[in-house]
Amino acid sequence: MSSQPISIGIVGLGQFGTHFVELFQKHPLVKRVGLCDIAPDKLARAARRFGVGETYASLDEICRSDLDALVIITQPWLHAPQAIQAMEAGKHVYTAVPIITPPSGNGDEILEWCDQLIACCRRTGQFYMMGETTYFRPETVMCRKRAAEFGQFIQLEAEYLHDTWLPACNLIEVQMARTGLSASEVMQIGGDVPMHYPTHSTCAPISIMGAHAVEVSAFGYIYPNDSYFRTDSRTGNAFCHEVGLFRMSNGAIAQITESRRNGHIGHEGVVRVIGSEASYVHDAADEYRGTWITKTDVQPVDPRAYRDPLPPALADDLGGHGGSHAYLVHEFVSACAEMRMPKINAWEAARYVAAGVMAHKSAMRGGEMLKVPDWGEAPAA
């Protein structure tokens, strides 16, 4: 397929943005890379550190420009209106996190923000990504390109464990750092509904089985005298852990677990693909070990081999989630270059995300099986 490079802009140029611009100036397929932030101090201190003279100071001024895609990574909940702009100005879009909204809510404004980012790209004709890292991770692209393998797939579990007070990733700090609030107006906030975040585990059973959740059957946990979790904080919210039971489109049964309170390092992705002729078992001790199980052997396997080729920049150095981040680059560059729709389009991203608004609304209803939504299959670029 023939290419065509591309100017780039990136938007946001915080502690994550600035993971993701070495390895944009890198690719081959990008001839020029601008940088927008509206803190005139984190842009200067970008500019000068990658070498970047196309600097804005906003997203109405990066989107007047010519650039022909731009990297959305700002706060979160300001990701689905902003990429919604940038492609009615008709920009590609790339934001690095899914359609979430600032704490509180139901979900409902996530299902609609879908609808709506969905409908833009129909209209603007431009695409959209999302930069959901469980997608790249060496297990759950082993197990797509082995899912014939697998026979009938039966079930799949999925799971992101992340302790909210996690040495390596202490979530308190990180919102502090997102709204420049206090930890004890953190605090008084309270905390996220963990299934309104649910991309990295929900992407596995969606992406490998290339099925999509139907009905849902969820269950919250409540830590005893919880002081972020509770439902007189601003969220509302008392689980701090929550169980999916989902039945997908293809008859299979997908477990989800979204935990923000557990004795655990931390774990997102793959657990466990039970199918009729095989099944495959991720090491939790190992990020980059697994097991090969059928009727009649064992097999260790290591799935980075199953990787595909990156171009010769950017594989010396993958970046960060099971060394996804390169590969993210490289979807969307390669997408916008060959004017394809991206694998992680806003439809796939949609199913991600309204699964777990369905699972947090099911576990607040004490499990009551709820349907799915569901904006059907990207349509061809």
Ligand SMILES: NC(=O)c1ccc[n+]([C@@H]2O[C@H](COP(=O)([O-])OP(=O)(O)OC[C@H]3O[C@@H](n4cnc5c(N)ncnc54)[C@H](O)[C@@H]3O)[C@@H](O)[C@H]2O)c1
Contents of the next structure:
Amino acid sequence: MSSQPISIGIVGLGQFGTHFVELFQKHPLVKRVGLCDIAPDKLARAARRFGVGETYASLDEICRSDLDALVIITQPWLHAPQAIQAMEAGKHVYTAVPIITPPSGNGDEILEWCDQLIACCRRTGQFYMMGETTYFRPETVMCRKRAAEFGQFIQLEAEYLHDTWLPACNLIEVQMARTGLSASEVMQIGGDVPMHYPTHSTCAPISIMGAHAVEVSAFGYIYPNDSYFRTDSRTGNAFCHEVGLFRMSNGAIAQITESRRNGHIGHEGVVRVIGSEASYVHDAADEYRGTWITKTDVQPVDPRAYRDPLPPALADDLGGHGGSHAYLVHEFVSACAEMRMPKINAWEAARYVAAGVMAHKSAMRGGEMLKVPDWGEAPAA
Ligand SMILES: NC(=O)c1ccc[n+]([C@@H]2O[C@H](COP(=O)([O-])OP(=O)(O)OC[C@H]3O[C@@H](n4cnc5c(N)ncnc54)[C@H](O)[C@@H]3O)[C@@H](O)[C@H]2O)c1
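Now show me the form predicted together with this ligand, since the one above was the form predicted on its own.
Below: every chain and molecule of the assembly, starting with the one above.
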């Protein structure tokens, strides 16, 4: 396939965005990188650190540039409107996380953003990609590649366990950094709905089985006298932990756990896959180990063996989240350069997000079975 080198602008140079600058700079199909942040100190610091001369002080300004594509790594609630603004300005767009908005009780506006983003892709013909790290974790890649060996998919379990007070990444401190609010103000706002940020888990069953969620029954757990997840907060959300059972479009069952309070060091992605001919269990203690099980055999497996090749310049340092960063960069750049639909496109991303929205609605109704909306398959280009 013929590829045209492209120019990229990175918008949002906070804690996460700065991890991606060098990967884009190193990609052989990226001919130019510009940087953008509304915080002048962060912009100047990143420009110096990465040796970039092309800088923009706002999204409006970078949208007026001749850059081909924008990588948006701003605060998560900004992504949907910023992605739409950039696509309307003729840019292909990558956003770090799902199309989510500030927390709210019912999630209807999240589904509304899915509608708007997909309509915008159709209207503008620009590509949108969500940078979902679980998609390129090696065990997700391995299970996708070995899908036929499972036989019929029967059950797939995935989770995102991130305790709010995890020493390595305290979510109260993350919110303080992203909002500029004090700890007590963040506590007043209260804990987000776990299932409104479900893509690290829902990506696994949807992308591995090539199936989408059709219906869901879910439950939420309320921690006794919780100081953060409580109904009298601004989010009004008392669930710190939600579990959904989904009927998938291929007949299989997916179990999704989204947890923000747990005695666990943290985990994102596949837990277990059960097929009619083989099964896979991911190792809780080593992110690069799992066990492949058949009716006659049990074998340890290192899922990294199933990674795809990368351009040599990216292969030395894959970045975080199971080495997924380099693959996300490669997928977005390749899709734009080859003018093809990215794998984690708006239609795929909407499936990851909608599953969580409907799971929370079901949990709020005591586990009532609810249908999950679907926007269909992405057009080829
Ligand atoms: N596993 C994952 O996929 C993962 C992990 C960590 C963070 N993230 C996501 O990455 C994103 C960024 O997180 P972070 O911790 O770096 O946040 P951050 O607050 O440190 O950085 C956001 C940056 O965006 C800038 N910004 C805001 N509005 C802007 C605008 N209009 N134009 C230009 N710049 C603007 C801010 O000034 C700030 O520097 C979030 O969406 C977060 O959810 C994803």
